[in-house]
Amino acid sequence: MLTIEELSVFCKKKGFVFPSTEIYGGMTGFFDYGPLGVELKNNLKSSWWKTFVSTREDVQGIDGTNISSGKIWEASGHLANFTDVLVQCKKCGKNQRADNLVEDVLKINVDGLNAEALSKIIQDNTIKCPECKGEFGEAKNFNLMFPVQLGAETTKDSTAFLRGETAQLIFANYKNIVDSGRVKLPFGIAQIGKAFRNEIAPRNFLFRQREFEQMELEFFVRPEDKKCPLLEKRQLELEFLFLSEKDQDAKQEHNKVKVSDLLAQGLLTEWHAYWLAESYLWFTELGVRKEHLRIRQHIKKELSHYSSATFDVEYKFAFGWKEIHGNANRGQFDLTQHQKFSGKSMEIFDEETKSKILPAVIEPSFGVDRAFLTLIADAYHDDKERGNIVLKLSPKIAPVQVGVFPLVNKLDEKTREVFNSLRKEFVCQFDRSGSIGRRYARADEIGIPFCVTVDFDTLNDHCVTVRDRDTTKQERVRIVDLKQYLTLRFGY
């Protein structure tokens, strides 16, 4: 299996992702997206927005600020609870995230253990510093929020914070959206944007960063609603690998189940089931293989302070099964907290019950960077027969959709005509360097789904050769039909 280090090297070499400010030595946990990376990332976000916002009548979008009042984060519980456990080496002074340290050394799951429990495990197993083999001090909680000083004067109210998640800006704005958008329950509010966490030990390339991007949706429902009218056979019959809380307690492997099975066991509500299924399906519809995905139920001791039930969609990376999507039942926690701390009512009038109510919330939360990493990792194929890498990205999100090549340089003028006609509709790349075989290989490596080649016959029959990336099959297509042909192949 492709290691995360190999994937990082590949992404840099091909222009997907670069270490940020690398010429000055870089900064741990920060990455910049290159020419191909930004196209793929934008396509990924566009797909999410189209799926969960613009094609639905019951979801609206916002774009909140990156810096927000400390009062929001006090109300949300982040200033008190948004922590990881840190241990520091007594010899070299290096900090380590305690749970990752224990998991790396002992190969056990310690999700949800507090500082005292992790400290005991480290001492009982004589775990040493991986940097210098020194001893660790007592474990302690470390808050992940980034404080920001506003203005020149230092006062109690001059300290704000880079947001630790995008969700809180949705809760802070939700009454404005209700009043201005004339929305009715049930409804959702979505947002794509940056979040910031002062991670103790960022690692595994894009998986754990200090600056990253989220795609989050808060869906507001009546607290007493037990039925979800949107839940249909498509979601109920969805089958996937599932690791339950009981399986984790018994140290058993995941099993194959359906959404209907989880409902029958009473593990989640119908609204929660609907959004969990839709979130899982978004990944598979972008081409992620089902055998590399599973859903894991959070055990009670690892639940976030705001959640009564959380399910993660996990991907099987080379470094293990890891979360790429979180789906939480936040209940009324956030709106209750903001109502309490702001002194302003968060209740809204419900036309169905003819009364004021405080909605409950289901939250599907996606990491843009983790989704990006998943799609690259799953699409990466080392094709021994071809002798090159084939990046089998879905045509829906491929950073370059069509490669346009002259068979030889003498055909540049005609090829440019074809190229210019196509790039009004598709993201195209013109390539005239090297043999046609080498150009096909370069196109494969960056995930171009279709390559169009202009040859000498084109001058007479006005046709071009279209090559399919995944099958390498070639088809002769008339230039006048080329746009329609490609549109159909892309499934528009």
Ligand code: GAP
Second form
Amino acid sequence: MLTIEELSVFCKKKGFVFPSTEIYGGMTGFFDYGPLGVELKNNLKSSWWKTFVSTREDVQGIDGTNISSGKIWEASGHLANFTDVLVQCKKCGKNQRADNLVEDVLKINVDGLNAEALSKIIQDNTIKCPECKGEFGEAKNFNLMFPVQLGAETTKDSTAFLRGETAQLIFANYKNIVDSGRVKLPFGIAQIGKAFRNEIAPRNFLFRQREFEQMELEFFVRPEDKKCPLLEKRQLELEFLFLSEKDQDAKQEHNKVKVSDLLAQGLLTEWHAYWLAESYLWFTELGVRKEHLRIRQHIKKELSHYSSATFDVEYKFAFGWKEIHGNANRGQFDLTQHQKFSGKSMEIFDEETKSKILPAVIEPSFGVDRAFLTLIADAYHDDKERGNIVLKLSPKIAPVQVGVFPLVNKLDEKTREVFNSLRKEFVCQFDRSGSIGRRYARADEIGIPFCVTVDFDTLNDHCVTVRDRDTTKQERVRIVDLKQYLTLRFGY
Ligand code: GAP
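Would you generate the structure of this protein in the form predicted together with this ligand, following the form predicted on its own above?
Once more the chain from above appears, this time first in line as the rest of the complex follows.
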């Protein structure tokens, strides 16, 4: 399996992702997206928006600010609870995230252990600093929120924060949306945008960064609603690998289960099951292989301060099964807190029960960068027979959709004609350099699903050759039919 370092080298070489400000030595935990990366990222974000917002009647979008008042983060509990455990080497002064350190050295899972418990494990096992073999001091909590000073004054009120999750801007705007949008329960509010966390130890390329992007949906339901009318065969019959809390306690492997099994065991509510299934399906519908995905139930100790039940979708990376999506039952926690701290009622009038109620929330939360990493890692195939990498990205999100090539440079003019007619509909790349085999290989490496070649016969029969990236099969297609042919192949 390709290591995460090899994947980052590939992404840089092909223009997907670069270390940020590399000419000045770069900064740990910050990355910039290059020409191909930004196309792929935009495509995955629009796929998400289309699936979870614009094709639904019950979800609306917002775009909130990156910097917000400390009061929001006090109310949400982030200033008090949004922490990781840090240990510092007494000799070289290097900081380490305590749970990562213990997991790396002892190969055990320490999810949810507090500073005291982690300190004890480090001392009992005499774990030394990996950098200088020095001793570690006591473990302590470290808050991940980034403070920002507003203006020239330095008072408590002039300290704002870069948002640690996009979700809070949704809660802060929820009343505006209810008042301006005539929404009826159940309904959702979604947002795509940056989030910032002062991670102690950013690592594994895009996986753990200090600045990243989230795609979050807060779905508001009546707290006492046990039934989800949207739950049907598509979700109930969905089968996936599942690691329950019980399995983790008993150190068992994951099992294959259906959503209906989780409901029968009472592990989650119907609304939670619906959104968990829809979230999982977004990944598989973009081509991520089911055997590389699993759902893991959070054990009690690791639940976030706002959640009563959380299920992660995990991907099997070269560095282990890791969270790429979190699906939490936040209940009434956030609205209750904002009601208390702002002094403004967060209740809304429910037409069905003809009463004022404080909704409960189910939250499907996606990381754009982790989805990006998953899609590239899963698409990457080292094809020994072809002698090149084939990036089998779904045609729905491939950064370049069609490669257009003249067989020889003499055919440039005719090829440009074809290229110009296609680029209004598809993202196309014109490539005339090197042998045709080399051009196919280059197209494979950046995941172009279809390549169109103009040859000498084209001048007489007005047909081109279309090559399929995954099968390498070639078909002759009339130029007049080409747009329709490709549209069908893209499944639009
Ligand atoms: N609103 C809930 C929330 O923020 P989370 O599990 O902390 O929950 C949600 O984050 C998603 O955001 C994760 O599943 C992951 O995809 C992404 N994410 C979190 N921290 C990240 C980081 N440091 N770098 C990149 N992505 C991150």
